[in-house]
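Here we start with a single chain on its own, the form predicted on its own, put down as structure tokens.
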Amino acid sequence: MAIVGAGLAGLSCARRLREQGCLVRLFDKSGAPGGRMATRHGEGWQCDHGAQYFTVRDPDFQQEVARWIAAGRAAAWPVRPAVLGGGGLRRAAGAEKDAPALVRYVGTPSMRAAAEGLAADLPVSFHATITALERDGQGWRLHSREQGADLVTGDSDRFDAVVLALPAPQAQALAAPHSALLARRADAAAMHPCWALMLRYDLPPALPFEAAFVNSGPLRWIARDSAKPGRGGVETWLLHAESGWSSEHRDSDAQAVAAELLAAFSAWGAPAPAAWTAHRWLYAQTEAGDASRHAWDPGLRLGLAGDWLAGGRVEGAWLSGRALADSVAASCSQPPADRP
């Protein structure tokens, strides 16, 4: 079975299928697992520039996170975010003294660590950008930008099933030639871009918060990445732009984007950084309109998984991959170990 995408949904799906005896192989266009659970590294610095933290509601995901913590790949982040807006600075709802504590978790020593643990013993082909799927009577073949159709090694050059664990627009493009139903499901999902700005400082800025939601201007989220558990090196901060602003500036020059975001940050008392790096996430913010968790066509043996099918959270991505794996296994007509 082929799984396209080694983010959390794809990794969760792969591990669940492995538990049930299935043989899997993952393909990802990047050079590391995790998708938007990502960390940028530079000379003496690192910064989580995708997902900033995750929360837990589902009991199965709680057990999974407990395993990550036990392995040293995750930890609770004891932060009380501020809320910045027209009324100035205040604390986020739920941060009051008597309110139930909302536990925010992060990967350690970087957000990608949990995904790296999940991928450790899985066969993953990195730098493999899947551009098309081809289906015949013997199964599925995958074409990649880097290697054409010559992606499969071993006893078979076909996969009996394909999972698309990708952002909705990318999944839609691959599914459309084969399944109008799956393509419509992906096309109905609304995903928005997000500009991220990673800042480095010689000294920690003297600000009255280490994380903040922003309710006005181009910024949506500010965080002192250096304050997360297990971090070290140069003082780093992360700025995420608001989704509407990011959509308007989707094709803007990084210098222009940085200038506006730094000006907005300085309005809250931040000094100019010693250096910065910008990154545009083309598909980042997900509108939580679909809660079906996954989609699976047993006739075609083609499925979809991703956070966009499960509320748009890190937890949702993990649950989506797991749910799809259960549907795949339930529809298997042959012993799992006999399938590529």
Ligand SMILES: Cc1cc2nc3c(=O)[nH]c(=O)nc-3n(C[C@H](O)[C@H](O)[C@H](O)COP(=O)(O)OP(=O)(O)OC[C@H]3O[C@@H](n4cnc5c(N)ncnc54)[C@H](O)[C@@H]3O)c2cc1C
The other form holds:
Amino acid sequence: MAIVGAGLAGLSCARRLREQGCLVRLFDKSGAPGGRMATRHGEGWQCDHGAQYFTVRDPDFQQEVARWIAAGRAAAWPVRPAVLGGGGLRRAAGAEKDAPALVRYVGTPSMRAAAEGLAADLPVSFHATITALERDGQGWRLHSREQGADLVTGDSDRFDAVVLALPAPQAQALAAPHSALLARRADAAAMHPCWALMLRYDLPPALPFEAAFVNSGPLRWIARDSAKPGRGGVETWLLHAESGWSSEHRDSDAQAVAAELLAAFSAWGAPAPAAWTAHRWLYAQTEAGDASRHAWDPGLRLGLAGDWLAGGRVEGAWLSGRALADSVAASCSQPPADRP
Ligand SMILES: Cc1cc2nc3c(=O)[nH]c(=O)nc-3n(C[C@H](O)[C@H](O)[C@H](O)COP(=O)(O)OP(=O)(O)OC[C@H]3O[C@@H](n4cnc5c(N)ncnc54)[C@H](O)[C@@H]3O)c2cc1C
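Taking the form predicted on its own as the starting point, write out the structure of the form predicted together with the ligand.
Every chain and every other molecule in the complex is listed next, the one we just looked at coming first.
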């Protein structure tokens, strides 16, 4: 089975299928696993610029996170974010609906670490951007941009099934030529962009918070990234822009975006950074909508998984991949040794 996307949904799907004896192979356009659970590395610095932390509600995900913690790949982040805007600064406790019971976790030593652990012994082809799926009577072939017109093929020249573990618009584009129904499901999911700004300082800024939700202006979230568990080195802060503002500035240049976000940060007392790096996420937030966790067409043997099918978070992505695996495992191909 081919899984397109080695973010958390693709990885959890792959691991679950492997547990059940299925042959899997993953493809990802980037150079590392984790997708939007991402960390940017520069000279002497690192910064989580996608998912900032994750929370746990589902008991199966709780067990998974316990394994990550035991392996040193995740830890609780004992931060108590401030809430900025609408009358100044206050603490988040009591301000968020679920604050008293909320534990925030991060990957250690970077957000990507948990995904790297999941991917460690899985066959993943990186730098493989899948541009089209092709189906004939014997199964599926995948086209990869990096291999020109060549086809990426499975061990037996075809894949018996394909899972698209991608943000909804990317899944839509690949599914549309084969399934109007799956394409419509993906088309109905609204995903919004987010500008991220990674800041480096020579000295820690004197601010009365290490993380903050922001309720006014272009910023939505501020975090002292270098104070998360397992980090160190260069003083690093991360700013996320609000999703409406990011949509309006989707095609603005990074310099203009950075100028506005830095001005908003300085209004909360922050000094100018020594250096910054901007990143635009095209598909960050998902509007709550489709909560069916996965989609699977048993006739075509084509499936969809991803956070957008399960609440739009890290936990949802993991649950979605796993739910899809449980739907398809009964009919997947198995390694020759396992065949009767
Ligand atoms: C700015 C931002 C902040 C966030 N904050 C939080 C947070 O604080 N807490 C939280 O729980 N969640 C947060 N999230 C959401 C969280 O990151 C996602 O819910 C989760 O990581 C999604 O996992 P996924 O596997 O569904 O998708 P992804 O992680 O997007 O994985 C998809 C993978 O597919 C690959 N890919 C895409 N197209 C192709 C193609 N054509 N061919 C091959 N590979 C392809 C990508 O490279 C990627 O690796 C945030 C996301 C962003 C962007």
